[in-house]
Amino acid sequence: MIDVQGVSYRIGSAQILRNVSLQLRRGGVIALAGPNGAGKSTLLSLVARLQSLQSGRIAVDDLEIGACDDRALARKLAILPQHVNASSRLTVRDLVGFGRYPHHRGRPDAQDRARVEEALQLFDLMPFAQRHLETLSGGQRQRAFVAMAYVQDTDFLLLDEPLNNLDLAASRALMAQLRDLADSKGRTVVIVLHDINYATAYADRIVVMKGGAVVADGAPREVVTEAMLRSVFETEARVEIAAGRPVVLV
């Protein structure tokens, strides 16, 4: 479980997070939603130790952020930030292989190589394994980055806006794959999403943030209402139920 207790964070005079307390239990897909500047990405980066905790406490199972060993944390959770710095001349196989570093520390063995090949198969990347990143489409590149995070073999997979710059087909395919990872592989996927309809279609739980605070938390049908859209996103939109899940009509 990821346990967030009383976390606040500021940059200069800007208060980014305000006394956030949240428990993210194992299993399923958890979507973080909210308008720009709500604090979603900052919260994710604090959990992953990409930024230093200023106040409050975060623990991942028995590991306390700020006190635990980085290598131990890397075996518990993997994160794919919004922007990944990777050489465009890397091959897909090499990129995915970087995800195994917390395990082999620069000395990959047969098991590490086998896990990379499994990830290439799982994410339909085998036809592109020897291609350089610069030759891939946006959807193919994003699948490769997610595969790199997946092959780290962690219980928690944190993804910050992985649908950015993806078209409809690529977005649907990636979300379906993440849903399958949660269902068939037992991974817990925590994902920042801007499109609320992707959250309602694929997530088990939606955590809505605004102004650095959690303002709604629960199953999609409980959380995504016309009243919430007015209050959080400041927009008038109709919500209807399709296949048991809410759909925001635009």
Contents of the next structure:
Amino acid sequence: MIDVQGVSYRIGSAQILRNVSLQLRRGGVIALAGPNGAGKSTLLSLVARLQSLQSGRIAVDDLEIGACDDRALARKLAILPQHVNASSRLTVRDLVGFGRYPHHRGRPDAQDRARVEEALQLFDLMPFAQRHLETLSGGQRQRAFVAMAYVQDTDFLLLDEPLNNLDLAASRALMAQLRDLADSKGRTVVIVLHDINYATAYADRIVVMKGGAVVADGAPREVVTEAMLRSVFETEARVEIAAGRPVVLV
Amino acid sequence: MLRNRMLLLVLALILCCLGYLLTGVRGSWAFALEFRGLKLAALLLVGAAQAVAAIMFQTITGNRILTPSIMGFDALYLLILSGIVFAFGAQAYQQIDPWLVVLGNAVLLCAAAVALFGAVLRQGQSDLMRMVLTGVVLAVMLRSITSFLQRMIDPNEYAAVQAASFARFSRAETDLLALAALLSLVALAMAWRLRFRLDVLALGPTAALSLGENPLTGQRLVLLLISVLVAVSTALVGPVAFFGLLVTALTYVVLPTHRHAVLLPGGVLMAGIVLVGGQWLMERVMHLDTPLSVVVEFLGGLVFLLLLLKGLKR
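Can you swap the form predicted on its own for the form predicted together with its partner chain?
The next block holds the full complex; its first chain is the one shown before.
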């Protein structure tokens, strides 16, 4: 379980997070939604200790963020940040292979290599495996980074806006793959999404943030309402139920 | 492909070493081989230290046109040197045991580099341009303070500082070889142990941290090693600005890989070929008095400009 207790975060005079407390239990897909500047990415960065905690505490199972061993955490939690830069000289296979680093520390065995090949297949990257990152489209590169986070084989997979640069088909395919990871492999996927319809279609739970605080938290049908969209996103939209899940019509 | 290229580099280095040792020997072979052997060892050591320092520096900064000297490592060495002469005089400086000078330089350079560049890297890790500019400004400031100190010291003492301020591959301080070899071999061995971590650090601080490598710890350790390698190399032949850049640029062309397990030994081989081969050609084949450092710095500067222009084109 990811346990966030009383976390606040400030950059200069801007209060990014305000006393956020949240418990993300194992299993399923959890979507973090909210308008720009709500603090979703900051919360994810703090959980993955990419930024230092200023106040409050975060624990991932028995590992206390800020005090635990970086390597131990990397075997429990993988994150794909919103902006990642990697050397354009890397091939897709090299990049995905780095995901196994927390396990092999630079000396991959046959099992590590097999996991990389499996990820290349799963994320449809085989045709590009030997291509350098600089020769790929934004969407292909994004899939390669997701595959790298996937092969880290962690209980928790944190993805910050992974649908960036992906077209409709690729977005649906990726969300379906993440759903499958949760269902068939028991992984916990925490994902920042801007498209609320993807959240309602694929997530078990939606956490809505605004102004650095959690304002709604629950199953899609409980959370995604016209009133919530009005108060959080300040937009008028209709919500209808299709196949048992809410759909936002703008 | 990489294995074959590494093999070619090994063969080329052996050829350069044999050429340097055996070309134009007159008189006693034993004396000539011992004399040239010591110089050869010094050149190989300097090459290895500079190449590994430059590759590691480019890895942690994520920029292939930076070298420790562009960011002011050499300027720091010159400031320490000028400061000692300014405070105690050239005579006192020359009377200090050379071993003590190398050790003292290494320790001071390590401490200052970690304090100065560690802070610069920490501040600028998310903003490369700011980090580079801070480093360049820092280097200019260090050189200005050095220049100020040099203007205040006696002209004779200034000559002593000046003599130690330029690279001199043909007159390497072979007396210091044993200590320099010990220090740099330890640093090189540690760099080799870091090869896999360097691969991960090259992905950038965020990716490194998410893979379980703390970038700050890694950067500090790498900076320490770079300081030792630069201090040892500078103590042996004096400061070199663009040599590291020349060698790394050639290494990346010949060995196009991100793996430091290949890049580090490849850089060492390439540096050896450039230094020993260059010295062999200049001294023994063409019988030129032009110091190799001038040619190396000229070519290194040229590579720097080419890399800049290539970057601008992109």
